[in-house]
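Just one chain is shown here, as structure tokens, and it is the form predicted alone.
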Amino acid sequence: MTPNGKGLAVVTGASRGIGAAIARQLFEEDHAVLAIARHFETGALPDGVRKLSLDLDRPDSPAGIAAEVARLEMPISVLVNNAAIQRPVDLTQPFDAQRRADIEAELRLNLLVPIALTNALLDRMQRPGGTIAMVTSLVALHPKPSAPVYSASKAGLASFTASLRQQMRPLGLRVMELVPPVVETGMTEGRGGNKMRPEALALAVAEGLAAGREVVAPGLSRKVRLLNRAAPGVVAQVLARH
């Protein structure tokens, strides 16, 4: 990892799928990259990307990442809060201890971790010009009935992103919301066709960063968001089927 180029990009959930694709894209565009995941798949990231194996569910994980960034002595040009999990939850069934623990873990990773990590790394962000990117979802608009906890966490993250944007603007920091369509990842396996490739999404992220966009909603996401303005009921029905 070299101290030149476009600065340091920190990407969570970077072992595969969207996170790995974004990490690769930013590395190819001359960012130094710190990829964070619990485990890394062989060959998923190019040589030169620094990998930090860390369980984001641990309460001390934001401090651990901040310590690693401090050790690198590079300002963060881009922070991508991507890590998330999605579990089916049947609300008609009673909550035993395990189900409650699973729900709390999903809420922590999807909502609390991005909030805590952003706060922990704020002093390390490049000012002016640094960007904090939050990966939300179309289900932040209308919930997916089979994944109510995931939907709630992404709706909360979208709201937090909007608030964060207002607070960061006087500091010279940009806040970007990334709203993917259905992307070809392990999370969406078995959910039909017409999925966006992770590499195409990563390219849209890079283009959004270069253009200074506040919202990046590529492919079908853009069409769904536009349709939601005119016919939210139709969008709610469509999202309920996915």
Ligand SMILES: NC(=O)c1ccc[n+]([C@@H]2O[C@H](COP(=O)([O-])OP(=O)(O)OC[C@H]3O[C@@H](n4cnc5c(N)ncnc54)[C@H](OP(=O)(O)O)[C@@H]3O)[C@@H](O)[C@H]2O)c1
Given for the second form:
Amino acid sequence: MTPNGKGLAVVTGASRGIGAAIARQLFEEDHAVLAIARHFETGALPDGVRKLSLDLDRPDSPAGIAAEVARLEMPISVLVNNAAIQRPVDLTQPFDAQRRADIEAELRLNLLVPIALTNALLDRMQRPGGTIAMVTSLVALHPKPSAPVYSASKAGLASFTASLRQQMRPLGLRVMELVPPVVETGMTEGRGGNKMRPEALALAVAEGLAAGREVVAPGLSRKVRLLNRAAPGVVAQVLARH
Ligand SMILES: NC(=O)c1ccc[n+]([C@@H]2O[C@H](COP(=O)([O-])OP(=O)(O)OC[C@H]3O[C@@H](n4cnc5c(N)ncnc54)[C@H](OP(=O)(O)O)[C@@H]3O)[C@@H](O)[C@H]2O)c1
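Next block, the form predicted together with this ligand, ref. the form predicted alone:
Complete assembly follows, chain above in first position.
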């Protein structure tokens, strides 16, 4: 535990974008923070944040992270499974070996890694009261046609999150689904305006953690999810254009 009893926040994909903003926010709120990514640029995170540089696509990465957490001797108060990639996939073209390898890597990072890492860190979660957060997307509701593998991975992750929530409840662990709207990060570079700042999303995450929310869907995400209940066809058409 940190002196104020906050415990350790483990955030994957925390070198930039949404993950870095969440890591900064939780560090500001006196969590100890373990940030995970392949490359960290100087100055992206405060000095006190612990940085673990590793490729989550390596099969031994969950065990490596569990070993680092054991070394820190602190219970995990928050695990944020955030790292993901999004690639365009043209399904009209035959897959060569490289394309198939890319698709497998996208599915591994976006879907299998959060599942495996959650399992590897389960014994280290603070009980009761720890939170496992999964970062999904509005494309879990309706796919983005140009990113079918990404969309399928996020729909799969949203489904997994719902099962996980049920299985974790008897252990006293919360499971939060974070559904960002379009956020200004490298992933959305070149896309139209009206993007949320990563810092605003991180603040919503912190508020959701404090309130014990099961779903955090700030800004446009909340409106889209509400509209989707009444008019899913309209939402599908709108999302297909983004
Ligand atoms: N941006 C949006 O509008 C939006 C909307 C909905 C959902 N999301 C979701 O939000 C999450 C964060 O997205 P973002 O926009 O912040 O993405 P981003 O800016 O592209 O950042 C992705 C992060 O993942 C890390 N990463 C990628 N491959 C990795 C690997 N093999 N091993 C370890 N780390 C790896 C990257 O660090 P390194 O390259 O240094 O490894 C980076 O820190 C994702 O789950 C995304 O699907 C984003």
